[in-house]
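Here we start with a single chain on its own, the form predicted alone, put down as structure tokens.
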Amino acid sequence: MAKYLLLKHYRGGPTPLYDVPMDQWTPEEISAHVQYMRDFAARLEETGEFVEGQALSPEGTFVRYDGEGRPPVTDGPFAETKDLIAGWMVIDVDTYDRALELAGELSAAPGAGGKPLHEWLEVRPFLNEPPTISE
């Protein structure tokens, strides 16, 4: 089994086929989307392939070290220019092909008008061990 991170990009990834911003969805459309995600996770729990997942708030800040005794540096007030990750899910599957299959299925979560979003998900494998450096 191998673990993969499925990243749901709200902004910053390729544009989905049906690109209606979530703040323009009806409450019923949002509920249907969230229920699809819950049902998907529950099905993967039954097969032992679900590890965990979370939706994320749109607020966030990039932070970096700025030197000894100095406060951290943040990225400033330009949130509209940043990638925005809407959520993530960790799966534990037998093959990379299975990870792609599940990501494709998750991409069909309904959006505005109840249509599948066809959103792009980023599939990232976990590192099994740290890379070995040889001289």
Second form
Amino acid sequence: MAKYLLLKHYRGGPTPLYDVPMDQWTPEEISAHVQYMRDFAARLEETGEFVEGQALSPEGTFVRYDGEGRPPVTDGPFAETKDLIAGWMVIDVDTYDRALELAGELSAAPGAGGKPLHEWLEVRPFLNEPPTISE
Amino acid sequence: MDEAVLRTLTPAVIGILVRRGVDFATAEDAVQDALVEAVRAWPTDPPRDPKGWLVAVSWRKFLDVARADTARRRREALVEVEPAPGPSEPIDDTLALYFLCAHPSLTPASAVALTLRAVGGLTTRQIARAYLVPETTMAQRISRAKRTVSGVRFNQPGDVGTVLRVLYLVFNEGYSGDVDLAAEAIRLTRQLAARIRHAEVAGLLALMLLHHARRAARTTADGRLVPLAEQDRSRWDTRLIAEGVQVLQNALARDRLGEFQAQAAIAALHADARTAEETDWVQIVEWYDELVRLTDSPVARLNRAVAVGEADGPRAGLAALAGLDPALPRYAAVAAYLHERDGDLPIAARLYAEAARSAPSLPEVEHLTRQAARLNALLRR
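The form predicted together with the partner chain is what I want next, because the block you gave corresponds to the form predicted alone; please supply it.
Once more the chain from above appears, this time first in line as the rest of the complex follows.
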């Protein structure tokens, strides 16, 4: 039992195999893609492995503390940011191999032309509770 | 009303329904519904016979479901026949449930969830919270597990080994929710040990008791990990230690050594030392040798290297480490510790930092980062 984050990047991963931006797809292709993601999540709920999924707006603001009594400083958005996270899904699975298998399936979501996107997904383990038995 | 008492009745009541001809999955659902009703009703209207009450209400819940479910003719027929009440004190039903819920066809996560619900009497919501997943996910995991074992005959002797692995997981890998999973694992293992004479069941119970005894000393109030050598031993629970040692001695007397007894023996030797300096590391190394022989586990070899380092010096510990895969979880942490003991602070600092990056839990990340920082501060002086 271990939780993994399947992280979807707009940018920042290895070079994508197919790089047609989504706004160049047909509306039907977009619908098919969205449906695939929904079905995937529903299937994981049935297997008892789904924790959550979220998508992020591409534009964000950087914020930092600026000293006592002053409002926080904001910066951005930065159109040229190297890494851009699109969204994630959290799964709770028995093994690391199962996490890889599921990430592979999610990466097969259809893109332009209805063919699998082959997009790179990042698999990151969550930090757990420390085990009780330590020696 | 004591919820714990209510929960101890769960497996026996499921067993009674199954003996009356209800399939396991349906019986388990009916008893869950009855438990929920008991939690609501008992505080104001406590029954004279809690178990009889649970059987009656579970049976009624089952009838409600069966009547509503007109599509299932077989159950309807069963309802009309209205079977004679089963024996009220079936001896092996609880044991049978342990085996069923840890059936080898189940994945570990499913077996854990099913065991906590059907044997432990926890609600789906409590289990979901304990494992930080949504309730719908946990409900699906449980119903899927029930479908997986639907073809398995009830009351068949099963595999004690898989039951023990499930209980070990509940004890060792829980989150800290509103359910105390370690205490629950001990309760379930104790209940199992009372039903089956088996050296490894006793060994696992002893292992749990001896580690649970240290719980108050394992972390500071703000959640920092305290290594075994630095723990305030006056905070160890001597009553649990005494019980653990007793259970272990009885187990070892059966002369059927297994990995849980060996691990418990190591924990007992730690418990026996009034100070860290008094630890009998030579005997601990001997038990690790047994453990390695029994399991051939790389994790046991890694822990053995730590013990060898204490018994024969850090160089011997590092020699014991050689040949192990550096990709093993906690390898870098062990290597860092042994190098520090050997006086090689730059390497130790680097290894602690490396260990922090690959540590599987946040308290360990923080602990190892502090170790690296401590050595780096010394090196700057």
